[in-house]
Every structure is written in C-alpha cells, then in structure tokens.
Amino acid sequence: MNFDLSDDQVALRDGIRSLLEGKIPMSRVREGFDRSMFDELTNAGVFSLRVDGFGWADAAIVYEELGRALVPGPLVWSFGRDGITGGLDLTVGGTRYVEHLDSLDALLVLDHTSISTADPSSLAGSPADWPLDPLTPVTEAASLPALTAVGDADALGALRAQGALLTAAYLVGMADALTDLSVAYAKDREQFGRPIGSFQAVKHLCADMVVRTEVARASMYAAACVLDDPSTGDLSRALSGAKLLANEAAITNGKSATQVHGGMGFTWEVDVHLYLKRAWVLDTHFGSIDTHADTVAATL
C-alpha cells in the first residue's frame, strides 16, 4: 500500500485544517459543542463525505484533523446521518452513559445483534456532575425509551468498523497535536539558562511521541485502505490494530506531554489535559485497548 497522500488528499487535509483554525479555534473548543458548530461542519461536508464520493481514507484524513483541533461533539456517530446523532452501546455493560444528550436529534442504540433508534428527548437519566472530559457532558441513563430496529447484525458490524476507523483517526490527530504542543513548549521553556528541549530526557520523550504517532497513523491509514477495499487485507485485524495503536498513542502522548510541561501540564490554562481526558473517553468508544488487543492476538 502507498500511504503517501495524493494531491487531492493534501488539499482536503489543508482545507479542513484551515477551516478549523479559522472557525473552531481552541478558545471556541473550550466553550463546548453547540448547534452552530455542527452546522458549520455540516456545511463544510464533513458528515457527507461518503455521499459526496469520498473514500474511507479521505474521511480518515478529515477526522484526523478534527482530532488535532480537539473539536467536541458526537462527530463519529453523526457521520453519514442527518442531524446530530449520539450512540448508546448496550454491549459494553455496566452503567450506561449518553454523551451530549441535550444536543441530539437522534439516538442510536447498539446491542449484540442489531441497531435501533430512540427519541433522545424521552430518555430518562441524570447528568453527571463531573464528567471525565469537561467538554463531553454525559447523562447516566436510568431507563431506555421505546426502540425502533433499523439495522441487522451486518449493519451493526459495518457501523462498528466505520466507527472504529473514524475514532482511531481522531485519536491519531490528538496524538499529533500533543506532540506539537510538547515540542513547541520544550523549545520555549528555559531552565538553568537553556531550553528544556536541549535536555536528553525531554528529547527522548518528544522523540517517542513522534514515533508513536507515526506508527499509529500508518496503521490507521492501512485500516482505511482495507475498509475501502476489503480484498487487500484482514479487515478485523486491521481495524483492531489501528484502534489499539491510536488509543495508546493518544493516551501515552497525553501523559508524556504532561511530563514535558511539568507542573503547568496539570493546569486548566494548558490544553494538554483536555486532550488526555478526551483520549481516555475515546478509548471506551468502539473498543478499548484491551478489547482490540485480544482481537489482534486471536488472529496470530
């Protein structure tokens, strides 16, 4: 496989990056998700890429940029659907949480064998006072509303595969952004009269972050290519490998970025903690590190 981006893909990447830098800077991200943000992404064609003739590799490029900018909202669940769509996965077990409930137009409910829809306004529950990610409000579902089946096991498998890819792409973008934040800080922050980036320990942290991100990106692009053309590889193994490495890259880079920033890394003013908390949340979406590690191990 050739993982070099085509000229059209470079233009797509640069276009969505420019849009996000202009329309959704970090100052706006910190305000949280809202309808106007969703409408701007919709008008830019983010959620209709497949309908507009783009492949899954192209969609992965766009979602990598969304992750780099840490754009909040149920972006993966809304892909290819009308309106703001959220999801509730009943196969995870334990306490059931719905993200961004107050913003949803529709709710997808996944079980072991099918996909159903529900009216989010009729879901009973209470919002969490202290969600792990402060930009991702969650509601604990006390009971489920009436469900309408809309997809069988095959549709469920396709949705999980597509969701795993787009989430992996988002996580890779986050891992890359964390690397950039750390390198920039290491160049500017001085200690003992020298930039901290000149110290070997900090160099190693930043170098490991780069390698971790590039390995995850290559795996994610490979999975996107297989999803576009399943004859090119084992789709289940490719997707699990991509989501596993993307989870690890975003979480570990978040921890490393916190170390590079020192005491500042724990403060609200520095963006690092927002990326790390989002990475922890997204590890639970469409399969965790442990889940996908078991899937990959089963293929060996």
Contents of the next structure:
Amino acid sequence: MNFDLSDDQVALRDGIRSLLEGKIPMSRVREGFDRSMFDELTNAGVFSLRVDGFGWADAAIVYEELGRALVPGPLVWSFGRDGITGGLDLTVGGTRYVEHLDSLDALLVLDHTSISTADPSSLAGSPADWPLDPLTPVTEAASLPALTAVGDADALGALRAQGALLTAAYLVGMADALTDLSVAYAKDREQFGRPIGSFQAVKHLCADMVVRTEVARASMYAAACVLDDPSTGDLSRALSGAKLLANEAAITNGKSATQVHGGMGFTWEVDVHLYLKRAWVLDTHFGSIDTHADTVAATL
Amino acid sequence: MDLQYSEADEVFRGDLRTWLADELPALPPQPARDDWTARRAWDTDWQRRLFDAGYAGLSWPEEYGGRDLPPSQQLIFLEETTRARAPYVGVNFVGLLHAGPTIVAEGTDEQKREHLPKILRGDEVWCQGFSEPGSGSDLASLRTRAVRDGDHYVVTGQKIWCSFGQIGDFGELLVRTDPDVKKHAGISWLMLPMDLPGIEVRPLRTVLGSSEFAELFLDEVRVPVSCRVGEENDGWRVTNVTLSFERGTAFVSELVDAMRLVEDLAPLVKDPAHRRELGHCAAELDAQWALTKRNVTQSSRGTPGRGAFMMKLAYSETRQRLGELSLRVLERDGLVVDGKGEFVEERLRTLALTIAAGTSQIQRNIVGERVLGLPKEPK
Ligand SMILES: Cc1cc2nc3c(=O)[nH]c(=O)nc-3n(C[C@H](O)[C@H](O)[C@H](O)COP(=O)(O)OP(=O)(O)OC[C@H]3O[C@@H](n4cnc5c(N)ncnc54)[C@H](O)[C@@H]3O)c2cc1C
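What about the form predicted together with its partner chain, after the form predicted on its own?
So here's everything in the complex, that chain up top.
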C-alpha cells in the first residue's frame, strides 16, 4: 500500500500548478472561460490524460489543481472528448440551464439510463443576465433539441463515475485554496493591535478548514485509487463519499473564508465569493451532497 | 498512489482471520463493568493470547518481544480484530499505546528489557498520571514536586483523571524537578511503581456511573532515580515523542470501532433523514480511514504529513455526530442505557472524546499554529 503521491505524481502536480499560475492567473480567470483557454489546456494534455496512459489518480491530481486555480469552463464534461463539451443532466431538478452554451462544440444529455448528444447550436436562448456564479454563464433550454443516443446504462455509469471523481478533485482544490486565502489574510490583517489569526475564534475556523480539506482529499484520492483498481474498494460508496465531502468542504470553507475576511469577504473584489458560488454550482453536478449521502447509506 | 495491500499483507490477514475464528468462541464471558479485578484479569488474558499467537507489539522492536511488522499489517490487525468483534485493548491501553511506545523511544536498554515484554504479555498494567487539578490543558504548569534525595526522588502532589489508576502496576508520572526555570523546562518523566508507600488512589465516578478513572494522592513517595525515562528536566520532550512513534495510528481502533457501530445501527434506521445522516457519518469515517492510510504511508516513508495532527479532531466529532444520530433513531428505546444495543452507552462514552488526550479546542490551536503557522495567542 502506497497511498500517497508518487514522485511522478508530485512532478505532475507541480508542473500543472506552475503552468496555471503562469498562464491562467486569477486576473484571467475573472474574465471567464474562452476558446483560447480551452486550447491551452488541451495543448497541456489536460483532457487527454487517460488516452495518454495516465491513471485516474493522475487525472484527479490535475483537476485538483484546476480547482485550486478556479479555472472556469466545462472542464469535467470535456475530459476525454474532442472539442468543448457541455452537459445537461435531466435527472437534476429545477430549470434546465445549460452552462457555457455559447462556447460549446458538443452537448451531452444524461437521463436515468443513457447518454445522448445534442447539437448545441440548435438550442435557442440567451444567457441569463445574472447567473449565481459570474464565471458560469447559464442559458435556459426551454425545449430539447433532437437527441442522438450515444451511450447505454454502462457508459452512463462510467461517465457519472468519472464526473463525480473529477468534480470532487476540483472541489478539493477549491477547498484548499480557500484555506490558503483565509490563512494568509488572518496572518496579515491586524485588529486590536495584533493579527486576527492569533484570535482563537479565527484560528479555529482556519483549523477546521484545513482538517475538512485533508479529510476530503484523502477520501477523493481513495476514490481515484478504487476507480483505477476496483478490487481495492466499493466504487460507488468511495465515489459518493468523495463527492459529498469535497462539496461540503468547498461550501463550508467558502462560508468560513467569507467570515475570516470580514467586510472584505462580502466584496466582489476578494476572490472568496467566486469560489463559494462555484461550490454551490458544482453541488448540482454529478450528484449532490444529499443524493450521495443517500447512496452511501444504501450500501450499509 | 494505490490502496493495494501486498501479498505478504494478505497472507497476514488470512492467518489472522483463521486465528480469530478459532480463538474468539473460546473466550470466557466478559466480567461486570465495575469489577476491576476481574476486568483486569480478562483484558490481560486476551493480551496474553495475542502475545502467544504472535499478534502483540506488531510495530515494536523484535528484541523486546515485538514483531517489527510494517504499518500496513498494523492496520490490517485493527481492521480484522474490530470486524471480528475481538476484545478491545481495555486496561492495556496506556501500556500498549502510550507508556510502552515512550519506553521504546526513550528508555534505557534495561528499562526496555524490564518493561516491554511484560506489557506485551499482559503481565504489567499501566496508568497515566499527567493531569492535575490545576493543570489540564495547560499540562506544563503541573506542580507535583520531585525532590532528589540520593538515589531517589521524593514525590509529593496530586494527579487526577488517572485512567485505570485503581489497577495499574506502574504509572507514567510527570513531575516538576526544577521549579526555577520556564515551565516546560523543569519537568521529568518517571515510571511510578504503584505499590510504593505514600500513594493513595481514590476512584472517581464518570457520567457512565462507573469508575474509569481516579485521583492519585502522592505523599513523599520515594521513587528510585532509575525509574526516570529520559534526562532530568527533559520530560516534556519525552512526553511528545509518543505521537511520532505511533505514526498517528493511536486512535485508529476508535475509528474502526465507529465503523462497526454504523453497521450495527443501519438496520434500525428507517427515517429517510436519519438514513441520509447515517450515510454522511459513514462517508466521514471512510474518509478518516483513508486519511489514516495516507498518514501511515507518509510516516513509513519518513516524511510524516500534517494529517496525523488532524485525526483526533476529525474522528471525535464524527463519533459524537453518530452518537447523536443513534439517540434520535432509538427514540424512547434510548431511555435505558443497556436496553437496545450499546448505542446509549456509546453516546455517553463519546462525550469524553473531545476532552481526553487534549481537548478539541487545544487540538485546533495545535493545527492552527503548528500546521498553518498562525500566530500564537498573546500570553
Ligand atoms: C475519559 C477521560 C480519561 C482521561 N484519562 C486521563 C489519564 O489517564 N491521565 C491523565 O493524566 N489525564 C487523563 N484525562 C485528562 C484529560 O487529559 C484532561 O481532562 C484534558 O486535558 C483537559 O483538561 P481539564 O479537564 O483540566 O480541562 P480544562 O483544561 O480546564 O479545560 C476546560 C475547558 O476550557 C477549554 N480551554 C482550556 N484552555 C484553553 C485554551 N488555551 N484555549 C481554548 N480553550 C481552552 C478546554 O478546551 C475545555 O473546553 C482524561 C480525561 C477524560 C475525560
């Protein structure tokens, strides 16, 4: 048992991290997703990791870094596909919003039993004026275009599994970034003549953030290892646990980070709200906290 | 990165399963909760069986009766014994998980030869005398005095919350050997033979109604200097080595035990909201188990990670969450402690998890300051 990053995986993580710091810093993230960003990620091999011989654990490590950097776009849906691919999951309640519609080359539509594709250009409609997450534009798909079936229940299961894992990885990266933002601010900001991080009320919020993140990360890596080798665990339970805890870590850390930043935490300028809003968006992707808790319970 | 156990690990697991299947049905019934003499006999008998079968001291050095096995097999041992509902360490807790590891790390050869094999065989039971009425979280402020008199320390003071104090053969004792220096610098770590004159043990009643721990009154107790582990006044450091020795696995059995509790509770949980909460608890425990594997991997590579600091904080909260859930599930079945399963007793017992061995507040301070580098509180 070697349940930690190998030397190669550390190099992979450091490589993608420095690439993102150089090419997609927060100033560019804030301008939103576009094709040039997608092309750069494609050239870096982000979407073709599996065909290039990497394992799921490697892919998870890369997606964790994408989440830390909060790179926008339909990155999970596009994994292993040609072109910018979006997704519409008909099993999730509420309005049928398609994310990033204007950028899409292809659209996957999921229901309870199969995968279909639809031509995104056949979807009429204009993006909502005020999306929850300013970096995730959404367009209501009032009526569904013609669907072409492309995958059966097995393919659907595989897609949901990979989606849950990569989304969990992305969320763990976000939870980690939120911890870093908060700790940096708590060391720097002074009140009552000393750094606010010396106050236990603040320190303990930060401590809980890092614990939550480490627990979620361990869970996510375990799910990745089980996806790589299903003989080492119960795949559905591992994936559900990972997505549940990662989502919860990102949301809770988002709220704690807002608190640690005080009034600054409620401003557009500080990045915290962008993370928190994305964490809420991602709770509607590949199973919510609630549905995954039910899935884990069903294994008991 | 993978979760595969090696072939040798799986052989170990298979042998252990076979042994447990033979051994467990032959165990005598468990004694009454407050019959400490019988409890001691029962727990140490189990330890002796483990020792005879080669399952004691899995991570301890071979020359002192241990097995020097890789940490993965320690995890398998915990997994399998908990799953098979084998007895818990019980009264052997302090010896096996605290005093023993400290002696392994810091004891002299003679101390190791004398105590380690006895602890592993179940011949020697230990208790811990660290906390004092005035020194709990601020342990280093302790005031029990030890004054050197030739080959002895003369020890006077009071200890409290001493688990297994009434049956211990030896106590881990922290004493102040130099009152004139900064508080951390004047402490020494002694092995206290519990049968010395001048020691009085008064049991304390816990929320469970039983007497799991005791007060210890020490009145001019003459402890041989040869009982000191580590250098004089170096006791604070000695106390802190245990954690690294245990590779963060000290609380793992609690974790595995909680997973068993989840399985026991599951058939009783009908309400969908309760089931969802149970799923949540199970996911957290699975994750903490994964974190344990990560901690073990990192420390066996010689680079202990930050995860070891976090385990206790994480699992004690989850366990209490699970305890809350079990009471909600039981409704009025929960009005009797030993009525339906062990859930109510567990709920009570787990109240201590966020207090004993460093409260959760203190753990958060440690994570905040040592892991995240946040500034210390002004003194
Ligand atoms: C079941 C059980 C078994 C035990 N067994 C043993 C044993 O065998 N041997 C032994 O030596 N001890 C033992 N203990 C004692 C245990 O280690 C102490 O209870 C613990 O360290 C807390 O100390 P205290 O009880 O004095 O609480 P206090 O330190 O008085 O704490 C009271 C409250 O104040 C908070 N607090 C204190 N200081 C701070 C701070 N700086 N910042 C924030 N909050 C703070 C604490 O978190 C807690 O909530 C046991 C305790 C229990 C419950």
